[in-house]
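Take a look at this single chain in structure tokens; it is the form predicted alone.
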Amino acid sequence: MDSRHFHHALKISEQLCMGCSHCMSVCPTEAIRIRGGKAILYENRCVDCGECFKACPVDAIYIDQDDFNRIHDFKYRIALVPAVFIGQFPESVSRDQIYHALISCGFTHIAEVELGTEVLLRHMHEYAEKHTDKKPLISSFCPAILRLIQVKFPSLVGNIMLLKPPLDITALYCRKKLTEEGFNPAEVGVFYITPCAAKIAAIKSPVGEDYSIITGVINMDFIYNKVKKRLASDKETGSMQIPNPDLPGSAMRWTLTNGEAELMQGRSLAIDEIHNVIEFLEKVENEEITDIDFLELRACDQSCAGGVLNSANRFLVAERLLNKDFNEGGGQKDGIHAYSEYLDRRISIQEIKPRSMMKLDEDMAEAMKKMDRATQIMQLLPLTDCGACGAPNCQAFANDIVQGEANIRQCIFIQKSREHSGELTSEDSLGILKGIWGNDKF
């Protein structure tokens, strides 16, 4: 069992939040809780998913970020960019327009983060000759989904594919390209442009690797922003360092539904949006559908086009992706593939552990007595899964009565039973629901 604590890129702001419930209807893993009128966040189940975020009418959720000004911290700063933020941009935008603008903001050389998946789908159809025994392999790309399959579906992290996203891949090369023409390695930052939250997550406390060589993130809608501007006040291109620019089309179309599975061979399905994955993941771990070689599993809709960071559409994103005008480099055979050899031996991860979020207890008995006690109160209860308890449905809130996180007269059945019989007056059953609710909705 992996005990290491998860880094959070989603946080609740207490002030702004009122606790609508809107956030912890929609979450996956039943990471929400209503208490004293406010949303909080059970972290060990929270997979940095986005959709609370999506979810919030008041942006009372927020993605934290690295400061900007940090990549001044380093003489060389490296722009990690992924094809899905070119594809913010209106086709009257070209690529050289948006890296010189990203110059322009302060750094000094631009990395496009497909350079990496040549090199990692090689590697991908080795790792499934030799794993002829775990179907359905299923990719690691999608950082959200490992945790998912880790507090949600712990049976099934056999099945990941322990090798290196493009993005690891890509610093990997960056760095030592960098190292091998005299740079100070101490003095280069490497820095990443998310559509995510979860990929700020695995970069501050990565799974399957003990730390990340990416120095920092930055959000996309805020770069995205700041590009905007420079493009509006400075229409030359000038002169910019980029290590392959010219990626071949399905190097551009990694990071969109489909973008892996159609390069792997046998039976691949690609799934995007995160309830779809859970609902097709909860088959095939009771062995509903089999025969299936390997998923291509992403937590967002339209996959990376689709991140809640992201500022244009997730449909155009995909169309300006797809469009054959815009990907149809070929691939340079110098640049990356100089270094097959180095980052060959560095693309494989560390063994994934389950953090299943339904264990009850460490000690086996005890999580035993603890589910038969679950059992019990779930006889006791309405099943209606109204929420007014501040849990997302009756099984949640059972279980949060035996790992003593709530007392089953929050239920408003309860309550007026008991206040039926005299063993709670009006005020008492009040009382309560203000606990849950604040005083202000009362």
Partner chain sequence: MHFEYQVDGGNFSNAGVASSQFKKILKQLNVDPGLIKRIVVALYEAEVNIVAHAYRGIIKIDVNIDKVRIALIDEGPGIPDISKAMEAGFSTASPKVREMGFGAGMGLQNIRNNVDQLDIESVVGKGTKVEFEVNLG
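For the form predicted in complex with its partner chain instead of the form predicted alone, what are the coordinates?
There are no partners or other molecules in what follows, just the one chain.
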């Protein structure tokens, strides 16, 4: 698959971007550069983790969502609601109130994403028993982590559990159930309320699957505002009975840190926040860390409670999901259990292929030549990682030069030296800086 065709949910608004380079500094995969006073994205490096979104001071980075009004293209509209959505609200707002408000926003059915976790957990246990040769097994839950492993840790792709995430399992179940109840499948739209960008990207270009069964994605902050408004208007929001009893507590906690690891057998570890994950995977890749059976890896601090589309503070979101007296015992098992066999047959995903972003060239001999050149260039650079060239650090800049994406004269230290020696006029030097940072900054 050509990496250029990967969908990214994170977009940069050229109009709003002021080229401050905050996003470039925080990007864990060095996917951002500054050109003409605007941030630009190297799409094949981006893993949709959302760090840039959090860092942007002017909201120029936005998350592309489907048009909410599109839900009305369907006669039946299922909202797939993640547990963290409940966590956006204080304890005083009940789950039923939230769901009623969602229905009044225009949905006809509500399903909780974590409904599928029980079926998945059984498969995760079976998978772990079957694949004792692959240690550690890595959860396929977080789509930003899957992409991170593909681009930065290609030798670990074989450790990823080839199982669908809960969202897909729940979506399959909902569709099947409604079809069996006599609904016309063409009239059913399944809309996922997402707490992060990576989930959108995963739905638009799934890793390990040919297509997604989710019709559309709605950003959680958008729907939060809608629901909040309805709750505030304090109207009785219709008489529709919410059919779903509470999910078991373990399902409600699934998307929080340790939500999976605590349910796995053997030595299991949960790591959240993308830099922590990168640090740990470096050691796993070298086999410096061994004898771990299962790794739960999440790109966001506090896992999905820290997703960039959460409106509430991530610690409070986690608190509500952890402390609420969510049903520890039964929960809504019966419904989905009747479909176990159907879901069992569809739970696998295809092999995940590496797509390394690190390589300097497809051809090794060519890559060696480029590396030699980059090493020579590094000897000329100041190694201050100042970012004035429009690249996040000197090494990334040197690599950009050998790839033909940048010119060494973009380095401000080189410019000053060449101005001093008369090789470069001050007009040229200013012109180069304008090319990087835009005319309006001078």
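Superpose the two forms; the largest set of C-alphas matching within 1.5 Å is the rigid core. In this text the structure is predicted, and so the values were computed from the model without any measurement. Positions refer to the first chain, counted from 1.
Student: Does Ser417 count as moved between these two forms, where moved means a C-alpha shift of 2 angstroms or more after fitting the rigid core?
Tutor: Yes, its C-alpha moves 2 Å or more.
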